[in-house]
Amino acid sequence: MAEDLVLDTAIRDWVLIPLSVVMVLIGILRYFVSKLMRSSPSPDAKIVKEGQVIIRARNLKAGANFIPLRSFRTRRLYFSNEENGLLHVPKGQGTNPQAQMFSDPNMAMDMMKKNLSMIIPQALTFAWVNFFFSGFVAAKIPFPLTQRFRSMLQNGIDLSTVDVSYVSSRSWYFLNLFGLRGLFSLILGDENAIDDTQRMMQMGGFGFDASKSLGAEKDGLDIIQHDWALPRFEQRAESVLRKLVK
């Protein structure tokens, strides 16, 4: 039988609230520090050109049915020609994002700065929480949970008799670490929101692979079926008008 605990108000005042406020302030400070450390490299003309070609190819696929068949085939040949098409990437000439990262010291330095701006504050904050607030039962969730949530919500408390809905101070730290994205969106804006889970996922990323994107757009243009919609536009307009008149 799980035991019900009576939480002291001093734990709320000296553990729960300070820990939450510190996590918010550290997140905001980390954002501005990473913004100051972020460099603004000059865009590569080749990458910008390839991005514009991809956008034009997508616009052609989206509006293919609103141009005549001959015009569509001419534009598709201009993009997907095997000799000099804009979307054709010869074998052996595709860019390797991983090799590009190691060849560009600025890109590697920016990636290292991003990782350091995430790892160092987290390590220091976790050491602070583990030293000062370890072993506290900080809060209680107002709905019942299954035993599978015990390891997530009661990290640092080795009591199997305590109800699963109670949250330890160390688990409260992790909940704030990964659950404050909505609050950061309100404070810093949607584009400036700090999401540690996304940063962890991006630690193994190496950049934009233009050759794969160009090949995918080329395959999409090759298999698209043209169905010109404008010749039937008058008939559709006439049927709509007849329905309105009736």
The other form holds:
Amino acid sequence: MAEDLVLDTAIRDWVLIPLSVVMVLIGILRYFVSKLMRSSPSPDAKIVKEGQVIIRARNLKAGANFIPLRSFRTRRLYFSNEENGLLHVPKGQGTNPQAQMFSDPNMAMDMMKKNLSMIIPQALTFAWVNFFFSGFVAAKIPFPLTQRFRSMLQNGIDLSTVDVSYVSSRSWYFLNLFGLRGLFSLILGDENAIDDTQRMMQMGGFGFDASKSLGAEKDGLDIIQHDWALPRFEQRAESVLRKLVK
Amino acid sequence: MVTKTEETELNQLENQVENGGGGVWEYLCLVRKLKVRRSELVLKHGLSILNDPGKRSALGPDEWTLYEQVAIAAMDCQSLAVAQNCIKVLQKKFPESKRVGKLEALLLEAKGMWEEAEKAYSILLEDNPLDQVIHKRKVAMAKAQGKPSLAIEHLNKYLEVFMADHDAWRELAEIYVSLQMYKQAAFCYEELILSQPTLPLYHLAYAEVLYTIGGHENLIAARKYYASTIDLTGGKSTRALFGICLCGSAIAQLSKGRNKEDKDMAAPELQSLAATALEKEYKQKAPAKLNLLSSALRSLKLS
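Having looked at the form predicted alone, could you now put up the form predicted in complex with its partner chain?
Okay, now the whole complex, with that chain kicking things off.
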């Protein structure tokens, strides 16, 4: 059983390479199609404002020790005031991101488009691979594997005695699926190298959830103890000047 | 802000281009990327590329970006005919384009036809109410027409939505200072310090505004901010050194009536050190004025 099977080089020429080439081409095609189909985002004024509010609140947190106490207090009040502070989200109104997503037709369309553009090529390619390239050993994985992987990697091969390292072309397909990101970043330029794994992760994430981040910023601001850093600067300036003057 | 490496690269390319070496296109791309204002050079060299049909076709699709860049530079240098030509070319290629629409409105502004420009901008804003560039153009128009209060109104509305835009805060602060509304200017400078606490420019400006408002507390705060400027610039800021001396003497004058509340003498020698540093700098850079400086400092200390 430990003997090595000799695989026909024709497999390499007619299976492995064409499969990779086809997947690369499909990836490029998908990129261009997504560029065509992408609807220009019409930013909502409220969302933009909330984003900017968060940036400003973060700046306040970061630089709090550089401004005088009174200014800091006024600003903090402006942000977290119970009635009309910018960061205050009244309990009932907190936008539920899911409800918002389904009620906003644009976003729903966008998600659908993204999902479809990913699922359809994957399904088609998978079916094509299964149809044409099944039933034979395509490659040998260089490291040994346990028996558990047999059902996953050796799908068309119905011999239970073949070493698990010998896999069918389906596993080559999966390998390409997850590994072509580097190639795409070379071809399409660095920012566009999203391959399927990243898209799958993106599918799970929801839209920008503003209310939670606002609440988080508000809590962060409330915690801060203001420690005016400027008096220390006076002493540092003194030492700087002393050195300069010597 | 432009980093040091980018600045040296820009200067290098500029020298190269001015002395007849190649690299015009790289220079123009760098200027566009860094958003620096080198309108004369851009105009001169951009036109040389555009007027030469061989070089122009070598650019391919970037040709239109170059037209846009040259149009804006031409308007900055008041060569309105050149700008008009560029815009006409762009209009032929991209009719009904918002970007070209912006350029047209900009041309109306450059010609001084304020109402038409105002109308054009309002139409553009209707399509895209969140366009930052158009809002800023409206502010610039108000300023150019000599209506600073209108400019302030527009800027405030803009900042209500885009409150993290520190360039806008800076512009607002400068307009307030020009109108002598120092308390509001102080608020703006505080915003700027919050967003970029390590930039000595803002500390210095804030200190100056505080000094101008006056009053014991503000003077003490101003002194502290002058000190932080000195710390951030390594003692090289002449203005901050002068600021410390002046603050010191102003505080001394104000607290003559009160008892010596020495709670703020965290750095008692700061004033004399600043004076010495100033004298040293004047000796190096402007020895002719050293006597003037010494007598001025002496009178400050005495008063």
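Take the two forms, superpose them, and find the largest set of C-alpha atoms that agree within 1.5 Å; that set is the rigid core. Quick caveat, the model's predicted, so the values are computed rather than measured. Positions refer to the first chain, counted from 1.
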Yes/no, residue 75 Cα shift of 2 Å or more between the two forms with rigid core fixed: no
Rigid core superposition, residue 236 Cα moves 2 angstroms or more between the two forms: yes
CA of residue 129, rigid core aligned, shift of 2 Å or more between the two forms: no
Rigid core fit between the two forms: Cα deviation of residue 145 in angstrom: 5.3
